[in-house]
Amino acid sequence: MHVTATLPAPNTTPTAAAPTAAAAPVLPPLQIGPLTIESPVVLAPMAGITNRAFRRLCREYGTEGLAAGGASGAKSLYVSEMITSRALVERTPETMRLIEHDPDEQPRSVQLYSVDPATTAAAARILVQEDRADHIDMNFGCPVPKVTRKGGGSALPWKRDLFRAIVRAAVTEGAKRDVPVTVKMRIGIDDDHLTYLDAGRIAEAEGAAAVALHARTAAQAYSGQARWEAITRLKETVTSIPVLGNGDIWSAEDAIAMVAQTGADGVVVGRGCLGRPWLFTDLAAAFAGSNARVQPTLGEVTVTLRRHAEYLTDFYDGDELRACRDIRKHIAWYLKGFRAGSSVRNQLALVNSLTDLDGLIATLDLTAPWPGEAAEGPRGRAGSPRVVALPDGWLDSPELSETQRRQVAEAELSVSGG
């Protein structure tokens, strides 16, 4: 069953400030291989978040609400959540769901995770030869222990030859049908094991179409401040392809500041859009030179929340219960800064159907205005600094030992999921 959204289009619900006179764009369109991204903004892959439903919502706001910014029809790049290459090669049902795109979703973008060049090649071949993606992003930034202890994610660029081989494998397959491959990474494992400059050079040399840097180490996870100065250094080092900056972009103003400070060619936005997909409207307007910003009432926010739940129901083939279980984690993000009693918040976090959701929304003061600063700033879990979980002896050398080579090959088989 497919659910038909009956709510107003995004550009009719949020309230945007009146724009100033048209100004020159802050940045030109972003060029990633043959793809032209009109608004130089990328939705960061986020596990359990950037599925087809959430991407649809973000696309609507990034495309529809831009007349005020003088950038009608501007488009950003919206990347899927991380897909495990082995699971894709094995065509597990959930993974095949996760690589689905809406018929009008262009370009279609998929992020791959792998620790093995051969599996990378096989997974990329499926995406390219079966025409399932227009862009492939490679994950070398995930700091999650279950990934890094296998030598993957942000741990992998430390092993330069392995990193090179994986990037080369993906680029080689992508080139067969002009599908560009990009690399997303972190500064390094920790302050004593920085990898981003070497990784940037390697990615550039191997034919990656762009590199994106989350300006934190794996040891930082999402804590502390992103080190934007590292983006500057990477931009100075990698000169022939775009360099994108990621980390601590909570508003359009943050994005403009990052570009001004670092010289980045575009920005990657993750946690900043949680419960706030209209951030893509703000970003597109800002990069088009407008100061128009969306400041929705609580009623307008709940319209977006309800639409998100409908899209999730569609994504899960009409399974309202599964969709509502998914939307629960978004509730606090949508309501951030608004006055909503703890009882209602708790009930919303346990909602089991769209009817239940409607009933609880009706109990809120939907006329409440945008709360301003209370709704701005960081969202999502920050965590705290930690020792990065790694395979035994991983930091002994930037080269793989034979034992580690076998361990990494086995790890490709044992990391499950999408």
Ligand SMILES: Cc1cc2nc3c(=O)[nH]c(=O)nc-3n(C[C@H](O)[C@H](O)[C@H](O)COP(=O)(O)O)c2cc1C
Given for the second form:
Amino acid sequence: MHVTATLPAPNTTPTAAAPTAAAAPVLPPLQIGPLTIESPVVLAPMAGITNRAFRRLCREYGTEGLAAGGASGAKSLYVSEMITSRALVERTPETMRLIEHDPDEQPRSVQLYSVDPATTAAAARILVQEDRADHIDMNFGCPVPKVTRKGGGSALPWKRDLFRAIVRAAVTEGAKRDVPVTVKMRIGIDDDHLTYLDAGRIAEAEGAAAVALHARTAAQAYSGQARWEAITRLKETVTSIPVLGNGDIWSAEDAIAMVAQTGADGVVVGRGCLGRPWLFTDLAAAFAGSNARVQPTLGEVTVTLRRHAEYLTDFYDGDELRACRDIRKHIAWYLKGFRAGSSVRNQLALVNSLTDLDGLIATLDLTAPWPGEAAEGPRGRAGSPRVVALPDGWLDSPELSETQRRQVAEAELSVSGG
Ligand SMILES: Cc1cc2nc3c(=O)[nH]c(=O)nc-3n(C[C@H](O)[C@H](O)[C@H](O)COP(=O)(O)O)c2cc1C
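Given the form predicted alone, corresponding form predicted in complex with the ligand:
First the chain shown before, then all remaining chains and molecules of the complex.
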């Protein structure tokens, strides 16, 4: 039986949940190099989502919200959306905004996407030498066709030497100031071209501090189900560093089930927290051995939505319109399962100012209770399986040809999403 806790209002102490019998932590803290992550939960990097504003919201629920679960203050890891190494090296204004952290954000985590060792080293150097990050995650999971077509993202680990050289470059730069580097990847390109076990071994040998597996192939994109059994295999294969499981965690119960089933040292949670940042309260509680869960009313959900919009306004240097354009994509996730007419939903999805947002929120039935089932389960991107676009002859050999080397260098330009 779940004991429910009330969603905390901003800047107030969360309402305490009823005490629960078991309080033994489910897992020990996660050790990522020198960083101790008390609650073994990681916010997955999500392009266009996990900016400083959203991370702040998740952090608040992961720490302050946890007071409701009885083990307050436990920290998790909240990774930035992916940063293209080349754009960082070029210091484009948008990239410099994306690598910002709140003053109280600790550890400061940045995900890099890269396809060549030299650019990786240059980008990692900026983060490390200029003291801009405490943790670097490397993205080898992107299934977007315009990336894989050039050999980047989830296509890259197939070329084992290139993969090794990129990981080595990042680890070498990180080591200069004790900044740990982790690797995030998929199972492989498709069922006939699995890469994760070799990639896991290589990452471990090159000094990565942890590996995270999104248990799908690139061909699966976001369709079907994550194959948690692959996380088990990876855990059996990579034994000296933490293995993190990722894919289809929609609730704290799913996270606990994944750990029980796979033996993973921690979990990485993406779509499950879209429009539901208080999932981090539930996750922290669950890993602390508590069964307190947050089940907010619509009024409490809209307080969070409003706060998210405010944080985005701050993130965009006071540009309210830009913040509102950003919050629009979150509306359907926040309202999932609640009764709200299509007219108000449509208007919310076109909102232009915080005042408009307030006016529209005021028309909702704010007393509506958490809808239960209707609000649970999958949210966000789904999609269908596909044939993975790859450079000509990519699968012929795990070695990189000269032509392929040139092609892959182009893969770093204008990418987004994982
Ligand atoms: C909107 C969106 C953007 C994403 N962007 C990134 C990214 O920038 N880097 C990355 O490694 N993965 C990215 N991913 C993949 C997620 O990090 C995660 O691996 C995937 O969603 C599976 O986890 P989940 O089932 O918990 O969502 C993205 C996923 C989504 C839905």
